[in-house]
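We begin with a single chain expressed as structure tokens, specifically the form predicted alone.
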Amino acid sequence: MVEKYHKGMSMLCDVTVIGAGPSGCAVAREIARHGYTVTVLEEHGQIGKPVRCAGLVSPRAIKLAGVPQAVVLNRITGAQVFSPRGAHLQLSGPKEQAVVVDRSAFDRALAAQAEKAGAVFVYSARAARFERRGGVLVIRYARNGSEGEVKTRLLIGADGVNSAVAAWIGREPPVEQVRMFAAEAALRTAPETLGLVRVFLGQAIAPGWFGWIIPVSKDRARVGVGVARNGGLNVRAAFDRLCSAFPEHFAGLRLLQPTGGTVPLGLVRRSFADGVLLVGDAACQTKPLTGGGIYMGLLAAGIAARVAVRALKRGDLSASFLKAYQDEWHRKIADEIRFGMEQRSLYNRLDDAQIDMVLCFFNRPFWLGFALRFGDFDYHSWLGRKLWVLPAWLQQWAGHGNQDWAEN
């Protein structure tokens, strides 16, 4: 099928998904079950290359994806957060609050899956031109060279941060992107914290966001740190900074795999149109406070795909029935997405006194069981929510110092 598609047989499919990362993969999935023609092209040669996150996931996320657990790595219990100026709290139960998985292979099954269901995956096919042609969608595309065409009936926008889909069907910008530097590394981590990511906050060292170290295993680790304000500083001298600033943590570090990418952040008002829908970072599907984006996205590819099936079954591709899709995610996920924008612009209002100043009050029992038993690593608010009274808090702490609240 890839060779007839690529010597110029253009046949029309009912769904063709742009993009074979674990959105387009699982939307792809859910589609073909429903015996539909779908092709998925992909502008790498292979699934999970380069891999571009650092493959932390909520166990509610492998149940979604429906992956083997083969696919895990590492589990997570909680967290160690830093500050530059020498706080630091621990976050940590009996509870499995995330896991480590092989990125690479977490999307290869994916892409299995969609395979197994009927989708025809295309490699090196970087779409480039889009088109309407007599009532139906034309992809062009370049692979190995030359090009190669697809028409659809329905096209579906999975091609992450720098979508071409979204693009042309208008889609605004990311409220705000996020620049990354990130390194697969060699690294040890003691036995006793192997189950702990760390945290480190600072606006020096990454302005608007942070850097991390989550354990792989005992001697493997994946590194990265985060620019989301002052465009002019270069992310991997952002990474050095702070491999300075916390010396103790990174001695011996290694890098073996470095590798990078943006994250788009805030709520879009346009994921779908006439004949085409986005799913993933493509409609900015991601978590304002940590920029994962899988769990978001792979819920949004099943809306996607259950919304795509009635409209091909009644034969209407119209941006007015197609809205259903957006109107549903936006139900399940905007307001999380908003809460998330909020409390980021507060996080940013901070400097590196104040951070530390925050840490420290929240280093207390009270509040570290508080922020256990409600925290949930896919739904921020759900903690958030329940500490309504911390902006006026912070407000209050920043004139006034060092309140001792909550001693307990």
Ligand SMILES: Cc1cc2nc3c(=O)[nH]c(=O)nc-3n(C[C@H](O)[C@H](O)[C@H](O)COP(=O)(O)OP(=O)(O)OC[C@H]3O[C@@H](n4cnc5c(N)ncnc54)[C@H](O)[C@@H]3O)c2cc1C
Second form
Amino acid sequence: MVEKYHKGMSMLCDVTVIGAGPSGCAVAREIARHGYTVTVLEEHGQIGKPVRCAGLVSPRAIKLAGVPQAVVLNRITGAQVFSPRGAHLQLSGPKEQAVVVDRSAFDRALAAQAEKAGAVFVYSARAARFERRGGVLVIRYARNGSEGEVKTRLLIGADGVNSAVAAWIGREPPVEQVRMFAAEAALRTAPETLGLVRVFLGQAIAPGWFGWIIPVSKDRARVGVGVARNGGLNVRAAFDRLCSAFPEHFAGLRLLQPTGGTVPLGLVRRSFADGVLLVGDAACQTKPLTGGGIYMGLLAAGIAARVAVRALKRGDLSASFLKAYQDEWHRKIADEIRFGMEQRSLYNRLDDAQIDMVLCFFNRPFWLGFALRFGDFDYHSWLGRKLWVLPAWLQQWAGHGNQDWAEN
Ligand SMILES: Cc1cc2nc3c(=O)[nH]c(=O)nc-3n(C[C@H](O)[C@H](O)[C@H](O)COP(=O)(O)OP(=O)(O)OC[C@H]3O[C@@H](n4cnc5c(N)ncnc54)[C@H](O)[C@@H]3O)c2cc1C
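Next block: the form predicted in complex with this ligand, after the form predicted alone:
Next comes the full complex, and the chain you just saw is listed first.
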């Protein structure tokens, strides 16, 4: 079916989506539901493989995605945070804060819904070139050694962090990029901590970022580390350092499925052009404090679909009409992204002793209760803005390069 479609394809589609990750599948599904012809080009031979994700999302993201609960493997009610010098805090309560999903199954569920709505998926098709011809967009893609072509009225780049569509429309580079090593691993978790994510801080181990253990079951976990600065530091080596710095947490670890990837951070201002929209990682729609991109990508996919449908109905695919997409997603999440980036720059100025102090400071029933009450897995600013005095206080300390801070 796909082969036949590939061979016969030079008809004009209403919409072509590049990339069948969660953002691409969600936007394809929503537009196809309105009866428009949607083609999705995916460079891999199947959906959801390879996995480059820890699969930790909020219950809100599951609802937004509309995927079945069967993709959920574990439920998370809190976190334990460890500093390199031994400070530690635990934030946990009765409320479900996040869930661990089978990321392949998550993507496959979205793709199945998009197909059911009428979208046509072409696998192993890598979009390589784009051009404007006679008022339509022409996408050339490589597939099994031959070249195919799709003509489309609207092109949606949902092609991830190294988006070819973003490069074509001249989107600015991300403000920052975090390189990550991650893996599905055999690792035992005690039953009483199955609902807790472990986060490891330390500028030497994970410069500008953190390491993690996310329990999947009592003997399976997702582990990893990110490096946001020190461009030269190899992420695999950073992971080995993390394991040796916290041996009690990584004892008996056996990596089953190593992976990795890059997460783009920071607000971009060019997520549209004449006949083109960018969604998901292609538009850097990620949370700057955790690198999670699934929720924001899905949110933006919904907005992109609504604007696309309006544009197709009116027959106006100009940049000035499509700008409504960026206006809306900026209205919903630009402040959140800006807030996260500000907090990142503050964190990046702390050394390990200062990180230790901050953890000790927050490790009091009042602050822990406060964080549980106002914290949100997707909207970090909800808590952050309640603590508006603290950043100034921390900034003052960090800004003065306080070496004696630890003694104060
Ligand atoms: C190690 C790691 C852990 C992460 N953990 C989490 C987490 O726990 N929670 C969370 O919310 N986020 C996490 N993220 C981020 C999350 O994976 C991304 O934000 C999310 O996948 C973005 O979805 P997307 O649909 O925009 O892009 P992607 O999921 O990257 O999908 C893009 C798709 O486009 C395809 N593609 C690319 N180029 C082309 C082309 N030229 N032609 C055809 N197809 C193409 C790719 O094959 C891919 O299928 C993590 C990222 C990494 C690297």
